[in-house]
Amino acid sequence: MRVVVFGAGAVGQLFGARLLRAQHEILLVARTEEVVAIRGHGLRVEGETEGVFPVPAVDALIDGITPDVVLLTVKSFDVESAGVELGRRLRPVPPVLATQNGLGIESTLRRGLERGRAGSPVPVVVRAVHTIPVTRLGPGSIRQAGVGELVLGRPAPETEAAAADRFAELFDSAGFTVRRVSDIEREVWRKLLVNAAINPVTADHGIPNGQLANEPWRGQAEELLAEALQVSRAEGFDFSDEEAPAELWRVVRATAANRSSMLQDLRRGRPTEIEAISGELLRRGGVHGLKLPATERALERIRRRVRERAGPGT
């Protein structure tokens, strides 16, 4: 299959090079400095998956390529200028595999490709979580930290189903854990719950995510999973008192060694998801009525610590 790894980052270079060792047909696109060395040396992954792997990338995508499919793997706040992108230069777009941490991914990934005046027929996206741990080491070079999964709903408009069977064929072949759903939001849903209250946390304090597990750290977490429940119930997504504080420290053991993504952007000076979290969960929340002062606080302090790693006059 022909697939184009759109914004590759850490994520997008280990699907790349899974999926190129087996034997599908690979374009990264991704920032210059990683194409630079991943020209160079290869692309090096190490954990669970091992090797250097010669996979294809480019800085921009190029005119005339016909992929099968896409799989976006940029940040959520790159989906809609990702769209825009993908809209002007592939004639037709293929179906797209969105994923994105967050909420309203699909609506923005949409708007963007009509923005880029992606045509009729209109493009499928189909919307998935990952729980694959993932570590950029620096260009060209990633550490796959555990094995996670790939969750893909099971959408009823024949397009869309059609669309998702052929994504999880695809990463079946690579050897990725693909688990189907009958409703992709709770999943979508459920991890926005963990993610809110780790990489918050995590991110503001320099910390791996194992260290959640002590205080002073584990209340702020569990904190702000509360807050989280509170708005996720209102919108139509009751999580048990039981099950989400579960899920939340069964990630947390299976990724105690690694570092949130969060906190990786913030590291590096890159923008981070907080507004497509946190900052989403305060705008729907308020939309209900609720206060959520653990999320209002840590959403300050995140971008306070964007504004501070981004220098003087931002």
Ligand code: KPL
Given for the second form:
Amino acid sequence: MRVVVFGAGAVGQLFGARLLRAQHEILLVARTEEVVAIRGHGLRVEGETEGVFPVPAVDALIDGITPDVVLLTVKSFDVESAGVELGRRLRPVPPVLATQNGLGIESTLRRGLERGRAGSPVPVVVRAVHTIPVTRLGPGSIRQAGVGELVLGRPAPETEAAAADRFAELFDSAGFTVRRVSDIEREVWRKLLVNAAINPVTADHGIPNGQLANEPWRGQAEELLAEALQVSRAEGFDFSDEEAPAELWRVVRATAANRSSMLQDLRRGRPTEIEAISGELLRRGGVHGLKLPATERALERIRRRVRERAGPGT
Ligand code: KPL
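Now the other one: the form predicted together with the named molecule, given that the block above is the form predicted on its own.
Following is the full complex, with the preceding chain placed first.
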């Protein structure tokens, strides 16, 4: 399959490497420093996946290319502008898989695609979430710190269902664990609960995910989880008191050696996904009259760190 990985940071690079190895035709669209490094020494991957992969990479989408699918792996704050760019450059835009953390990603992407596509057919968007831990070691160099899975929905509309099947086959062909679910929104929330607890604490304190099992971080993560759980229930997603913590600690164990994406972003002086995670929880919690003091504190601390343009320790 001809695959464009748009916004190929650490996760997108891993997808590209594994899909190239599975004989797919890959084009990574990444930041210039990543492209220069990948062209220079190949894409270096260590950990669960090992090797140096000669993946074609460019720093901007070229007009006239016709991929079969797009994997959109930009961070949540870049989804809308990425949608505009895909809409402008690809005619027609093929099915797009959105794998970001956070809520409201599909509507944001559709808004961007709508702005960019100027009359070309409406693209199919498929939502997925993943728990595959990948850390960026440097330009064009990543470590897959654990296994994780890609969770894909079974959308009802026929075009979306066919596209979701293709994405499932694609990831399956590259040896990823793919889980299909009937309700992807519930999975998006399940992932959000985990991100709401893991990401701000690990980013604020500069610790790998596994450290969360210890106090005082454990208590902080549990407090954030409890608040996120209240919002999920108010929004109609009925995770039980056992299910949510069980999922949190399962992901902490599975990604123990990983640095959360928020910590990695802070250390690189980049924006973080705090607004799509804690910010969105606060917004929705407010609609339901919920008070979320720990989430509010976490949001403020990460916003302050972003303003200071530096992560803790290194
Ligand atoms: O999604 C992640 C992230 O870092 O954003 C987890 C699953 C927490 C892995 O680090």
